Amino acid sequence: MAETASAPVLENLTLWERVYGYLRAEILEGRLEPGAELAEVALAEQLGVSRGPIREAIGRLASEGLVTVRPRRGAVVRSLSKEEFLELYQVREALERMAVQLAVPRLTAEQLKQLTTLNARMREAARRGDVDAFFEANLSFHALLLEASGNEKLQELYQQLLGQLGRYRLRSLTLRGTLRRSVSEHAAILRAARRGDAERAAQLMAEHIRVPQRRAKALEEAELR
């Protein structure tokens, strides 16, 4: 099958790891919505690839939760839960408050040079509007701390956690509130870092996590996709 823009022909090294990346980014990416049926036969020729590929994928979507394999009929793209999108949102809260905690005695000066330039990319993102940058941003600022934290598995368990919430990335933005807020909130958890104060660090930055929580009890259920 000839080479496409929409549907690149993948490589046999590791295919279905290919297949894999390609359909997780296409789901974390919105271009396959909740609900979207993974119909083996129909990727398998639009990839160019045979159908064993496509079903490993398949698998290590569903371990992650983000599709749901139903028996006799086929894989969807699976929608989150006003329940199940608030759990994961008291996990990141966890989560990142360990790596805070963990992370702040560990912090270097490049480090932290680091963390002050990717707030500052953040503001200027929310300056122009530009949400796409903000959020590349932001997820740097994150990631910086969950790997200064030096505890590999909590890592690990993080990227499976942001698998599951990345597709709601702008409904999350709507209910944190503005892209300043954001900023601000990054800004003083920074400051916290910065003075050594891993509690208050760890303590700001589960309070940044909660504020999409609060607001998300107060939808309805079809108020979150």
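Numbering follows the first chain given and starts at 1. What we label the rigid core is the largest C-alpha set whose atoms superpose within 1.5 Å from one form to the other. Just so it is clear, the structure is predicted and the values come from calculations on it, not from any experiment. Compared with the form predicted together with the DNA:
- For residue 63, the Cα coordinates differ by under 2 angstroms between the two forms after the core has been superposed.
- Residue 183 is among the residues whose C-alpha shifts by 2 Å or more between the two forms once the rigid core is aligned.
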Contents of the next structure:
2 protein chains.
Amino acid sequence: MAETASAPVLENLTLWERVYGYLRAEILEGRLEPGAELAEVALAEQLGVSRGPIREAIGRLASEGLVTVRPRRGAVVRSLSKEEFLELYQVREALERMAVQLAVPRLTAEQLKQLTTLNARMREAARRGDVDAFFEANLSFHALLLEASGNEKLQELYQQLLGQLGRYRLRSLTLRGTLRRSVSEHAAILRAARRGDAERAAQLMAEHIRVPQRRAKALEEAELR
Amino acid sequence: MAETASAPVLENLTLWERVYGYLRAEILEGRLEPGAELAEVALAEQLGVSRGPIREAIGRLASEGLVTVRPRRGAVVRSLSKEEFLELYQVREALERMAVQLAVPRLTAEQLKQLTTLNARMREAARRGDVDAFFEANLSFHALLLEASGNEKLQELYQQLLGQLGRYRLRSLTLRGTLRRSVSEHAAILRAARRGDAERAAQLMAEHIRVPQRRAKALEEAELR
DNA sequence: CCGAAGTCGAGTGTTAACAGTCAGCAGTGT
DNA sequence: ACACTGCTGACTGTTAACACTCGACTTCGG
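Can I have the other form now, the form predicted together with the DNA, not the form predicted on its own?
The next block holds the full complex; its first chain is the one shown before.
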């Protein structure tokens, strides 16, 4: 799972944990698409383990919402309906609003600088039209705020949520105008944060996250990638 | 296995699902206290199944935060430190604030009436000093708001969170003055809701949930029940 | 040609046994 | 008395095999 190479940390993970990490990465990085079936026997042979650890890994993934198990009929990679997608986005809004509110009074000068740098990188990527670089910096920006909240449970739930949402990317979000708007919304959040106005920053973040929601609401089911 | 008697619903659940339900109830209803060990062999014998389903059930509970598994050293019912308790409460604040914001524009006259009735029941229980009745109505009040939000994922996470938090009850919350204050905060939320002022209602709910947080923050670790 | 009952196979749910690990304890040496 | 080493038992992690379910295909009757 994203091995930080050259780390001779002796891998003391149990088998099911490694299977879990493998499957999770396969799903999050899109090699297993929504709807794909997870056959226990096939996976067991492919990975060289028995079905026990496979089942435990799949159970865990199901509990986190990445796969759906239909009792006696096998597991499939979960696919989200438009309604489910919107619901998850509302939860994200709730969590991230709270994260900002908690983070603002705790932000160090160093963290503020990092956030500013990340937003500058996004502005630059938007100017070049480099969508991938934009989204990467964007992810870091939001992740840094979550980290700065100091609430580990909040971070954990947020990461889990992103895992489910991240596989779906709205085309309309890659428009250049949309990218630029996103940058200026971030800037406004940072201005409020520098003033120490947590309530205002949180409010702006909530509105910022509502933008993709409105876009998604206007889409047909099929357009959800 | 913990059959809800006189429910002839043909139980088509798999074994591990029933074990899961049994253990979950044991934990939530306090028969298994935080720190208690969950020995696989003992449970298997006690419930008349093999260790497989037991392991799957425990894995699921771990994923939901009700138990902690220490690899190769068994599972124990999770106990929360003061810091973890506070973190979870902040997450609850985030979710419930969002629930109210979503619920207010959707509330039917029927639901508003139910909420008013529940709050009246709480006022009456507070007057009598009937703490149990108070908390029961209080739970229903909050649950109804979550339901009215129309967001199933939000409800699911909320219930999961309550499962973790519910086992710890702060003594200071049972003081009569605290109960009365809670009732009037609910009333204020309902007034804002009737006006259709979602933002204000959400704000009041957030503050309402911050009260127990402040109480908990002032406590020593041991006093957390 | 169409529908219903029967059969078969693939795959999941469950079990029992094997293998390895960790905590605790006894014993030895300093 | 104390620390360290090596054993032992209990328990978890994993495996392979058995049992049963459900879907798909075949077959038979109308």
